[in-house]
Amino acid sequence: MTEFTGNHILSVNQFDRDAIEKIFSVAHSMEPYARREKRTTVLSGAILGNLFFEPSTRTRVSFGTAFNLLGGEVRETTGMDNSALAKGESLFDTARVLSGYSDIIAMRHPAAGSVSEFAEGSRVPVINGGDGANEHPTQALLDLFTIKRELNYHGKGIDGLHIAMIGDLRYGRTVHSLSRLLCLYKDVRFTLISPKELAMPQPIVDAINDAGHRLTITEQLEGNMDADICYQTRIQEERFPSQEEANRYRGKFRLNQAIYTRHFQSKTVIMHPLPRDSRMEANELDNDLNINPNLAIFRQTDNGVLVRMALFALTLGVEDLVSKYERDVVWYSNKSS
């Protein structure tokens, strides 16, 4: 992807690692914004339609805080109850209506491809904020980003990479994104840790395969890791046939501080796309790595703000002149006087 202005975000199969670095740099370029140092009101008068047809705290709220953050508004539909979706209306009819009224929409939705069909009769850029299991892409962008900033601080590069993804990667879509971005780099060892019934689909296996990197899968975790990176996934109940067999899983891969220190270094970054179901019989996360200063998942919440302010400003083809209107913090000032 070498241009991104007026273009939909819909796969991270779209992005080379130029087009990564792009993003990153004008993420990067966003803290002083999402710090609230400064405020930017390059989208003033800009509409963002925050289309979510699927339940969502963090991806729904992030995405409306990174548009007003640079100035725009916000309109949103939550629930396929609350839509004419409800009533049969087709997905290019929504779009072709709703892009009417918006100049960027960010849409997830529970069927995989979803997204994309929606784009094909929207009239603005399209960005896909998760299609059922299928894609995730700037949840992948922002995990990435977090990846690159945890491995810097420890002096090291994305590239040589050991990353271990543990939980549900059948119907995980973090991980399937995530996975295909870091077949762009090199040199990186995946880990793939689950039980048979959620291994990583075959299609993201190969990919892995066929860009040369390490692969190692298995069902448990076995003696000492050497993985920088420990991403651990969600059980996906609400993608499951029954939640009988949710249920089966669930609880099957749980980190605490003891089984941290008993398999992996102690420079381990530990990662989660969130929800963790912190559930007594899940517990995917203990309450007690809440100290572990590797616990880099509300970083990755905070990233995903910057990330999502990088796409918006691309694909809307004002990243250049965010600083130009930039302003102080009113608020901010007087309550620091």
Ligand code: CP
Second form
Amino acid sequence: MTEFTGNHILSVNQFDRDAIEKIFSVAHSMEPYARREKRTTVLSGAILGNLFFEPSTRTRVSFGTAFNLLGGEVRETTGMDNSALAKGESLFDTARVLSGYSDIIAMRHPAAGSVSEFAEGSRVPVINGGDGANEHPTQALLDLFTIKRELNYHGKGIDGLHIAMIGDLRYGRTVHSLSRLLCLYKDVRFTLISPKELAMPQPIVDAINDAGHRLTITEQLEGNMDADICYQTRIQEERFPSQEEANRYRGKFRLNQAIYTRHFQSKTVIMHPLPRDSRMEANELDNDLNINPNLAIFRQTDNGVLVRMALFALTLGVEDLVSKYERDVVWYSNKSS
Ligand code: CP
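In place of the form predicted alone, the structure of the form predicted together with phosphoric acid mono(formamide)ester (CP) is requested.
Everything in the complex follows now, all chains and molecules, and the chain you saw is the first one.
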């Protein structure tokens, strides 16, 4: 089984099913702290270096929140312009320096492979918060954790699930990482829906085929799809060679209640890594779905805190000490209701 303590988390490829179950079990145990029913100081004195060289709301803030909830402190660097990388400093040197100031580092960077390059210079564990169009392992873990919980509610497991992935599958790193994780499970059915130009990269298609899963590739939503999960994505305009090219695909895959009713089962779970592009010309996930109980997007974001708390606890080797350092919450909190 994967050894967590002291190791980087750079790719979903480093996990097997036992490791994923371990992460999910620790994530589950974090619920009282995330809900503010209890607090813990197990990481008191520890420092997270939170380095985000690309825009982020969820990943950056939930990494920070997760570390704070374990009692640790967070030091942030956001944007390339606010770092000496803008003066030509290498990723290796930056890692050498910042790992002297931190116990663990979470990092996002626009270039594929950059977080692994950074990790080579780091003296502390590094967690990949997204490297270009390559991978977003912690998002994939929280997506899978959400899928497991949502399907469990419907009396199903991950083995045998049917997932429809829709939109920009070429540049969307979350679907790359999630597909690779799903290759660890049995008899998964993938329906990949995108324009040809934005199709899932061939190495991931090969991995799905090698795992013996059923795979349908199509350019549009057709008929009733019998999917358990509808995973919608945003056109990753920041990764296109030009804005003009991104605009060509904007709004091509909209999902609203009427389209959902036409193409999905009444219990199909709707997921999206977020942010959803709510501008009129894109509107890939319409606000009229906000009252649909199967819309799991904000359960995904809440689950992100649990999974990231688990990854910090495991990587820093304190997963069995969290409750030992437990305290009562003394402020008003209604998160558990
Ligand atoms: N899902 C995700 O990575 O969101 P952010 O870009 O806001 O971190």
